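Taking the form predicted alone, here's one chain by itself in structure tokens.
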Amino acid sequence: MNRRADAVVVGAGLAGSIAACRLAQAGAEVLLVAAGEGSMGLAPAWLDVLGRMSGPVSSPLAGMQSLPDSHPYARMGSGVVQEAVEFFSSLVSSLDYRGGLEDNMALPTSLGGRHLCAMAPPAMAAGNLDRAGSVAIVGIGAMRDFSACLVAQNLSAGGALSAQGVTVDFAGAGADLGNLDVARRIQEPKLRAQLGAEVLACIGGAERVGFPAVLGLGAHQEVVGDLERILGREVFEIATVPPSVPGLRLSSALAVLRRTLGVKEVIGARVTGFVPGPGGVGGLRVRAASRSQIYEADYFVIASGGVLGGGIEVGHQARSETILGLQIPEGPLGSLGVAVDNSLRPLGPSGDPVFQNVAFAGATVGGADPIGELSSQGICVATGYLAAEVVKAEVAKVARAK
């Protein structure tokens, strides 16, 4: 038997989650289908909106005015992008994101570089490198993928910041510890008290103290608060190699919100194609647990990811979107995606929409260079939000007609 909803959202990443939550808030019956929990746990939880064009971008809002017409931000308009970011901030208000679109902040990377982003959780935003003063970078001996001394050396190289690197033991661990191992252990009050005392003994007069981003999962705010009390100064987190603990905090928060808002979910399912219907698509063919089913809806949001996420398939002679079989325009690998109109509907070779009841979102959307522009998360948030706005207006029309 086929399942039916007002809207089906494909993808549980940032774009799909934003779209599903926005639609559910508007009263739509939403079914979310995804192969997994998305890639948020692989990336820092900071919000890239626009950090680089021909050079560094100090203001994302100002930088958008110079983007080509084919760019997703230009198609949506900066006002929609701003609305989307504000919606994201209110949606995950428990994470208390800091920043905005007027000015980028420069946050330290895992190698001590400068990463320009618009917003970040408080413990990451506290590491803004544009702030004056001295910092101590703390490494944990059992974490082999984070070198405090290398980070401090690179941060000090420009001369604008004074940084020192120190490495401490943690819980007497001699073997390698992964990010999640440390994040879980540091939630034990006794262990973090021992860590704080050891750090305090070797950071001198540093005004801020940076740790790898492993300061707890569910008890993150408690961990940061305790360390700041022990150290008597501000603590901040530095992005690490995956898995990203801050990214997992964001992923978990959005998963809880989806369930709270009543979004029905089928996780671990693969969309294998579609069946035609009014508007172009009547349903999606979904395979889960060796069983195939058709999920019907009036409208569809596809946020199935780019090349790495499996939403775009790259062959020797052709590049195509994997659910509707849309051909992808030629371009650099990092910017491949579906060509869309101002309402995020997919365009055919003639430049006209080919599916009236489908909106694309996230890395599946073409026209940008998310990695080169430092715009990945911003595009996901903005397209997820706009896709939901377009679909919820259409769902409301159908409801009134009934």
The other form holds:
Amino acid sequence: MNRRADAVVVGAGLAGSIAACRLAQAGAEVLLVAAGEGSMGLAPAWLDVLGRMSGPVSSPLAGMQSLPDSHPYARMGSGVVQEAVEFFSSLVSSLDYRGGLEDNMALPTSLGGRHLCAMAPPAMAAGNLDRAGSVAIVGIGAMRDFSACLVAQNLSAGGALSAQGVTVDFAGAGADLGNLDVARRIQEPKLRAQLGAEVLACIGGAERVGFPAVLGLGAHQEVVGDLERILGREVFEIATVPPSVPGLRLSSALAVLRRTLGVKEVIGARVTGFVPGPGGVGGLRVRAASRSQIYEADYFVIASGGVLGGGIEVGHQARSETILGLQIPEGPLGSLGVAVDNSLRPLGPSGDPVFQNVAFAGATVGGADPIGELSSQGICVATGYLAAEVVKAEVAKVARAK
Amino acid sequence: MRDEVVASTDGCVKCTICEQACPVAAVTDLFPGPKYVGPQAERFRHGDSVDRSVEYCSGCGACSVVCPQGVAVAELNIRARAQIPRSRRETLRNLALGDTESVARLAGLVPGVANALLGNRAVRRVAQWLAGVHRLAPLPAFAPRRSVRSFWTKSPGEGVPVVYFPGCSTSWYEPWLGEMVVAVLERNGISAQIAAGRCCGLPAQSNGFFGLAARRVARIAKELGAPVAKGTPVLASSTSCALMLMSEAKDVLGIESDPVLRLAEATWDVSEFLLDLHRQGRLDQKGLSPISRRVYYHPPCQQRRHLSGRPALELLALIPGVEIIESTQYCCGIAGTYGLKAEKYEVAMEVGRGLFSEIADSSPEVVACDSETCRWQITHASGVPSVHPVELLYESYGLSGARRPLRQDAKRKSARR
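What would the structure be for the form predicted together with its partner chain, given that what you showed me was the form predicted alone?
Expanding to the full complex; the earlier chain stays at the top.
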């Protein structure tokens, strides 16, 4: 027997989670299926909306006005992007995102570069490089992928900031520690008190103190609070190479929200194809442990990821979307995606929608260059939100007709 | 032949999502994480064992579930674990835990004596020292022979035929659960033929005896060949047996024979089957009378690998009056026989700590969980009685005859420190 829901969402990443939560909040019965856990735990939890066009973009909202018509932001309009970002902030209000679409902030990267993003959690936003004053960058000896001196050197080279790098031992750990190891250990109050004392001894008069972004998982706020109390100054987090601890905090927060909002989910199962139905798609074929099952719905949101996430397959000759088998036009690898209309419905070669009851979201959507223009999370949030709005309107229409 | 499991390592982009999800690496430095011992170390193995750290993989499968690239991380690690060279004492201990069917057949002849011995602290101390089974680990009690007999002599009623595969736990430890499953099915017009009491082979596989495990699966596939060929579903109430028959026989043991593949397609978890009946409008929902009870539901790690959502949770929600608290934790730690071992008991208890404290905080009257070893571990660590979800359906239908002996829970509680 097939499973049925009002809407089926494919993908448990940022776009899929936003769409599923928005739909569930509106009272729809949502079934979410995903091949894996989504890749939020790889990216820093900052929200890139638009950071680079021909040069650095200081205001995402202003920059959006000069995007080509085929860009997802241009299709939905900056008003919808703004609504989407506000929805995101209120959804994950526990993470207390700072910033907005008016101005980008410049945050330090793990090499001491400047990264332009619209919003970030408070501990990252506190690292804003446009603020004057001196900073100390703290490295932890056993963490080999984060060099405080390199970060400090590169930050100082920018000119605006005076940065000093120090490296301390963390609870005498000689072996190499990963980001997650430190994030878990530092949740122990005694260990972070020791770390705080060691740092205090060597940072001199620096006004702010930057740590690699490993300041706790569930107990993040307590860790930051304790360190600020011990050091007597503001503490901030600097993005690291994966695994990303702030990304993991975001990923867990969204997983909890999906559950509490009543989204039914199947994680770890692949969607292998679809069965036709009214509106184009009647159901998706999902591979369980030993059998395939059809997940039926009136509407489908596909946020299965881009080339890296497995939503788009690239061969020697052709490129295709993996669930509906849509052909993807040629282009640079980072920009490959499904061509969509203003309601995120997929377009065929003639430019007309080929499936009426499907909305694409996230990295699967074409028309943008998320890495080049620094817009990855913004596109996920905006298309995830819009996909849910489109489906919500359709579900309401069906309900009225009944 | 191309080995899909080994080939899947090429999909690994070292994104570390599995490392983030691994419940064992989160609590101990003894296990460096699934990526490290899995797709990464695999490149050096060529089928041989290269280091012992993979030993601490519990096989819960969280890594395979969360991997977005389709890498069979857990399957690789379970295979690699089986290649580790062992001392004779370790081999014997693992065989005792892995060949559950033989052990149960022997001890089941004299359940009273076996239970008295396993419940005796001095004996358990000696067993830890001699055999490496932790003295506090939650070993189940053998059921009295009359309740075993009562289950096995049940004659199938009228209805649509299915096969019920009881596995070791229902056959020798919890026969009342089998009676309840059969009764709940009958109540819904399904007639269950009870398959012979067999081990599915999973404990043997987890303990490194792949040959024995393969023989166990092949035997079941042969014995159930006729009903499976007729399209009769095979139902399991143990999520680990179901997982073995559904996918591990192929993905871990590498068995691709037709009877085993056909059995895989025919296998259902009993809750998944009942929920499917409900979706077809064939489940007697009106007959479910209210039970006013606070139930904490925990889906076992093996159940998540069925990739079918949380059917038991949806079934429990059909019972009027039941207040359900859904677990937010991944694993209880026991992972079959992992947490029974002397060197891993503390790790397993630490893995389950989040779950146990969540249970304590939500103060349920009962925990519902689909896997027997998880139920034993949960009751052992939290002191809260635990049942299979079907037991609550049985009660709600007002069925009688089968009863979980009360002393089972009391006894396990006394094993706590």
